[in-house]
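A single chain comes next, written as structure tokens; it is the form predicted alone.
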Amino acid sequence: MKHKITLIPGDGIGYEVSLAAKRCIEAAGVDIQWEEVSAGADAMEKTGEILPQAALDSIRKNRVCLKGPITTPIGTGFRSVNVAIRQALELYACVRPAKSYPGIKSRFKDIDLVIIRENSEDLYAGIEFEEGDPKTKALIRRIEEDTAKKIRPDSGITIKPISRFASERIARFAFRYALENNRKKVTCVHKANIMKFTDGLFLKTCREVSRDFAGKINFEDTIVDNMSMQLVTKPNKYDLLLLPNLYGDIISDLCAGLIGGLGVAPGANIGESAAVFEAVHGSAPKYKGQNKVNPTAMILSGVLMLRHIKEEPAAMKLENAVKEVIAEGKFVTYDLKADPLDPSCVGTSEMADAVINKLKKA
């Protein structure tokens, strides 16, 4: 089957890791027609827009996008191009697997976690009031009148909306994902003991949804600070973690640390009508053009994409090829060597070549 997929190469190291992933995906035997569009710092230089409408239109049309890391230029209207894409396309579910691969340096073994993060609300909704602004001062006065709680007049304020609708939507997504991917337990992570009307609503809604899956998927909940401690002491106790936006961002990076770092951490942002697949790491502009960085996270994001478009045999082939290259440790980037100064380390494109050679032999 032929697939038409949007490709946003990104900037910084984005082009290099995106090209590596694209080559590997094609070598896995999938028939893809790529529609390349730009976004981020490079798009700003070319078009004057950080997030051109053409990029969003392409994703809406094709429904699937592979996106490289993007730099958000300082001093522009966007807090984050990545967040803007998720909000514009209503990509409400962030999926970030954290899986151990033999050959990667880590204090932990046999990690196999999935983080499901609500993508649309919470403190990342972007509802902020700047210190000293008249609207902020008015809001402070209103809050003090309604709650009898004092707020320092020189405060900045961020609003944390969490709705029943979005909480139920992400909870159902997480439980369906668990069923479809042979996950046995969902752990809701929250701070409902303190934030009773926001995190409390998230927890209450997740509990209600869990009843529809009783006997199929186990359910538990834990407070986010305790979860942080548990993950670095007993990570193998957990299976799928379900979190609001901010905690999901933080905990997913913690879980990336369990498996060796962001260089091996893939991600997906999924909505009802579109999905964008991207590495969890950033654009690292200082390494641009050096053919140095690890392409694994981007290639594994491609694996997630292949599974999403129902190309499971190709996804499995590609994941196994990556696994073999990493396990052998011969054609890997410096960060995957026991000694980062090992002169035998290879570059981004050479590691992709090694994966492709494995695919040819599969």
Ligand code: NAD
Contents of the next structure:
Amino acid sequence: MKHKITLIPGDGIGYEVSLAAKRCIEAAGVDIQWEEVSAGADAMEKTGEILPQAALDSIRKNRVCLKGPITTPIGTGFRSVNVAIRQALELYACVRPAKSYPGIKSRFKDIDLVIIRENSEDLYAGIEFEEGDPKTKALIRRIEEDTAKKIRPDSGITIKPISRFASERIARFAFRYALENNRKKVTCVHKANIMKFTDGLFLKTCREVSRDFAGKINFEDTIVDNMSMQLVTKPNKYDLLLLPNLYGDIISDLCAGLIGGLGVAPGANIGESAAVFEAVHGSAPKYKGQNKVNPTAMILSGVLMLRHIKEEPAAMKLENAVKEVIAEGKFVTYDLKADPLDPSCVGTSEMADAVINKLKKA
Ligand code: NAD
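To test you: the structure above is the form predicted alone. What is the structure of the form predicted in complex with the ligand?
Every chain and every other molecule in the complex is listed next, the one we just looked at coming first.
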């Protein structure tokens, strides 16, 4: 079956890694018609808009998108194209597997974790009050009246909404994901001891949902600070982590570190009507145009995408090809060499070529 898929190459290193991933996905033998649209710096140059409507329309129509990383401009007032896409399309579930591949230097072996992050609420909702603004002053007065707590008048404020609805939606997603992907345990990560009405609600809702899966999936919870310590000492204790937005963001980078770095960490943002597949890493602007960075995270995001569109044999073939190239350690980028200055490292496109050669032999 032919699939129509939106491709957003992104900016910074985005173009290089998405092109590498696109070539590998095609070599896995799946019939895809790509609809390329721009967003980010690239779109700004071409259309004057950082997130053109055409990009969102294309994802809505095709329901699946492979997206390269996009730089968040600092000081322009635009928060993040990445967050805007997730919000506009209600991609409420962020799925980030963290899996060890033999050949990657990392402190731990045999890690096989999945991080499921709520993508729509929390401090990421973008509800912010600037220091000194009259609305901020009014809010501070209101809070002081209602809570009898003092807030310094020169404060900025970010609001942290967490709802029962979104908590239940992500918890059900996580438990269903666990069932479908042969996971045994869900660990809810929170700070409910301090933020009783937000994290507390998240935990309570996850616990309620867990009862519907009793006997099939185990449930436990851990406070986020303890979780950070546990993960860097005993990561193999965990199976699937379920977190609100901000902790999910931080812990997924931590988990990327456990498996060898951002260059190998894939991700997906999934909603009821669309899904966007993208690496955990950003646009690393300092490496732009150098054909230097690791395409693995983007290629593995492509593997997740192939699974999502029910092309499991191609997904498996592509994942195995990546695995073999990494295990051989010959045609890999600098970050996968024991010494990053090793002159035998290859560039982004050459590593993709090595994956394609493996696919041809498979
Ligand atoms: P980054 O992930 O772009 O890069 C941090 C460092 O990680 C790089 O300097 C590099 O050493 C390493 N790295 C990243 N990707 C790599 C790869 N493929 N291979 C090898 N090494 C790699 O993080 P940053 O520098 O904090 O962010 C740069 C920009 O990207 C910011 O504007 C940020 O907002 C944006 N960003 C976008 C996304 C997204 O598009 N989803 C995600 C995170 C950050």
